[in-house]
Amino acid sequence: MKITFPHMGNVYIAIKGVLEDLNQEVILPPRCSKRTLEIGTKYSPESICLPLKINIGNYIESIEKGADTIIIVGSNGPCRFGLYSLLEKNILMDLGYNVDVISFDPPNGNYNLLFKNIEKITGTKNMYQVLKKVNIGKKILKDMDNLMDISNKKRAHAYEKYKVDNRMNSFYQSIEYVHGSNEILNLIDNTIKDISIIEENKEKDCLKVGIIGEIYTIIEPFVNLEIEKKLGHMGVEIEKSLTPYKWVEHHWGKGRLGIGEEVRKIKEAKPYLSTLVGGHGRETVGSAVLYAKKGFDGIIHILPLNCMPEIVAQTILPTVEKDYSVPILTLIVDEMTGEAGYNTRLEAYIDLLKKRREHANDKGILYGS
């Protein structure tokens, strides 16, 4: 069995990590290109969400390497990511692809499948070694996550940018070639400490943004055009509202038990928007008021064309934007996107940003503040 699965920002790290060390054959998908979403767009349904897309072109370049294998899970809820599995599934044999689409969908009471499903991946019936090694699978989420941070906020506060970039490059460049979550663990924490030696102007006051919309595009860099790169050249400090850890947090940890980040954001989202609205409508307006109250200078929202509970909450966020005075800017991507045009929205905002904060200053100064 060789196994593949969709590139979703860095989650296919801890798969690959864990699948290694529970001793199974592991296809990476080439990370998403030009080629990829060209594949995906000519085979999926034209007004599809864009991940699904760039899923199908992931699945495709993986099968030309060997895979026959396919994983992904599924979701409930008013969102069409619920079905893009068992569309998925239609669209490869449709094209005359021989592979098994294994879904891990939440279970719903009924476990067995779930069970049976995991034997079948694992190779194991021994329930106890898999949760070890899932456990170690969320270490390595939280350690990306802890290393994104790093990177993103070096960058906005070097002398020297493209260090960040080229140190970052060279992690990607090498996850391909170490095996198993101790390789992996070990390359993280060097690629930290090299970080962590470039030199940076420490009183520098940053700009900070907060990135909120849809998982995918917010964790996916080649759908987002490398957003956190671009605003940290720009010399901005960005957090994300969602990150694969986060998510993990929430539906296998604390969320289970009502606390943590995710359900404070519904709870700031219930003036707003009181109910579910799909995927992570309803976080991305309670993300927006969360930033808001932190003091961050601007907030950007980013969706696919076409999401639906994304779309509702864009309905919403004006609110937000005049109840705190908080400039929003929105940015839909999809396989028309031109990333001229992307970059200049970005400048342009982040030169808002910049006067409305010397505005603030002069005006402190002017009043004695």
Contents of the next structure:
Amino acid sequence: MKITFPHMGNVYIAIKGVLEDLNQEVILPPRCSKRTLEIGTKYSPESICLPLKINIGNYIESIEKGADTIIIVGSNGPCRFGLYSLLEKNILMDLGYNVDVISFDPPNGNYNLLFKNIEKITGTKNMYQVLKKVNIGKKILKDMDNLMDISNKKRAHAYEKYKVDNRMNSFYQSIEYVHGSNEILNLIDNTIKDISIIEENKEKDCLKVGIIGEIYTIIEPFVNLEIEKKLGHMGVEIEKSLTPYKWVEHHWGKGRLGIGEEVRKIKEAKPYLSTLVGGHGRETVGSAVLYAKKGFDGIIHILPLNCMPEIVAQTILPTVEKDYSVPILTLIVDEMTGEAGYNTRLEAYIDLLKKRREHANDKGILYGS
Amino acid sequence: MIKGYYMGVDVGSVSTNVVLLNEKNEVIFKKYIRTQGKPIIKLQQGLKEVKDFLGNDFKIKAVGTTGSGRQLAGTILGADIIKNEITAHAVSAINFMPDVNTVLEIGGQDSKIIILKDSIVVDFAMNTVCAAGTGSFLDRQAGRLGIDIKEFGNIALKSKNPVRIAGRCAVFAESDMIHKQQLGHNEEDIIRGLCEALVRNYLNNVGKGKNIKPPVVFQGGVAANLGIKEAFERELGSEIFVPKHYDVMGAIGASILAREEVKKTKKTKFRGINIADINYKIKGFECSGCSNLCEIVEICDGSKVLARWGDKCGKWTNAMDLDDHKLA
Ligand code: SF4
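Beyond the form predicted alone, can we have the form predicted together with the partner chain?
First the chain shown before, then all remaining chains and molecules of the complex.
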């Protein structure tokens, strides 16, 4: 059995680690590229949202590398993602691919099927063993989030920003050649060490921007045209409202107990949007409020064209923008997105934030506030 | 005494504009050249004209570039600042009218709206996907009607009964216009209808949700069109100001910004007017280093590579000298 799965930010690193620890063979989909998107666009319904197109591209490229089993997460959330696993299965079948598609849907009271699937993928009946590995997977995600944070901060402050890029590139290249969670965790540790010693300007007071929006578009760098890197090169520090670890923590950790950041977001969103609109629409609004309250200089909202929950959020954000007087930039991505226009918007937005800050500082001096 | 000037260059997909400003930020030279897909040659042509115009005793004190070809032009010139179009347009609008609150900018290929408060940009939007709110929409319809685009606006002003043209999309607007022609509407009414369709599209697509407050400055190539100006005035219910140099505002902004930059750095990076005579070569190639297949652009002066960009991983740009990194 050669297992593959779609890309979603750094999630693949954790799944690889866990499955390899359980002695399964993993075929990593090639990193998302123009080709991935081209293949996906060709075989997906035209008006479906972007993530599905990229998923399809990922599967086909993995199958080319020899994968014969695909794992997908299902969902019954009220947005199109709930139908992804079914739709994807059908598209692959129609194309005549002879692969086993296993979807982990949340059980409808029937846990048997779920356990059977877990058993099939992990190759063990020992659920205790599986749980132990899942915990290691969580640790990998947490460490990856940490690595991303460190590298993003460093990029904003470093004198030679490209050194951070170089180190991260070689990290992603090496990931394909290490095996199992121990080696992965070591590699992450070493990368963090290497990045930490890159020289930086500690005094520089960087702009801070919060990135909010649809989870897939904000965590998958190919889809958001590497926004983290771009902003870093402009000397901007970023924080993302959703990351793989935050997601896991909410669904399998603190969130279950009704505490944690996601719960807080829902609370902050309440005056603007009090009900579930699918996906993370409500959390997007809440995140905007949170970042505004934390005094971020700006907020960037990214969504795939057509994404229904985020469109709801988009229509509400101008009110948040006004209430908290924080500029919010919305970027919509799909397979037609041109990089030149995207960059121009980003640059102009950062100019705007810089001017605002200077202006505020001037006023501060003048009026002594 | 040797005179000093500030140069601004706006390299867009349709036109390449070069301006020179004096110490008072007044335009003393401007040149509007069609880019025609040859940005480097056109830029060099512009420089030659600058040289002819200035003679011998002059000094370029700062250079700024903007537009979609800003990086390329900035590399060739040794620009002191390479700025996005939105900031550049805003800066020159402020130079024209310090208390401006709204800038409408319509060029050939794209259009923008910029909202300002106390001379700082507080909001903006641009549209590049759809041509319905841009100048090329008018160009095309003028061509269809066999009318010189320069006459378009004047003809529109004659109309008493504008025809409503469905203009959500340039393609549909065209078929609707043909339909209206076949119904026998006269030319000026149709033309005014087209101007109104463009303004409607612009306000619905680009200006949607924006807080449009007077004073409003209208710039970009389309601002020459009186029909459009009037349609905006009707739609917004306020006077619209068109700067004298409406068509090169981006370049003006770039030169003002360059001047400010050099005030800080004390020294221009301009590589000299003689670069007009150098034989630059641009090479484009697809990197096969990984599945990204980035299109790398390389610009050379003889055998010396001046700059590279386009790679996602930094493999090519990082191979350059440190100083050049910023360009990528
Ligand atoms: S430049 Fe780098 S990222 Fe782009 S195709 Fe080559 S190796 Fe891949």
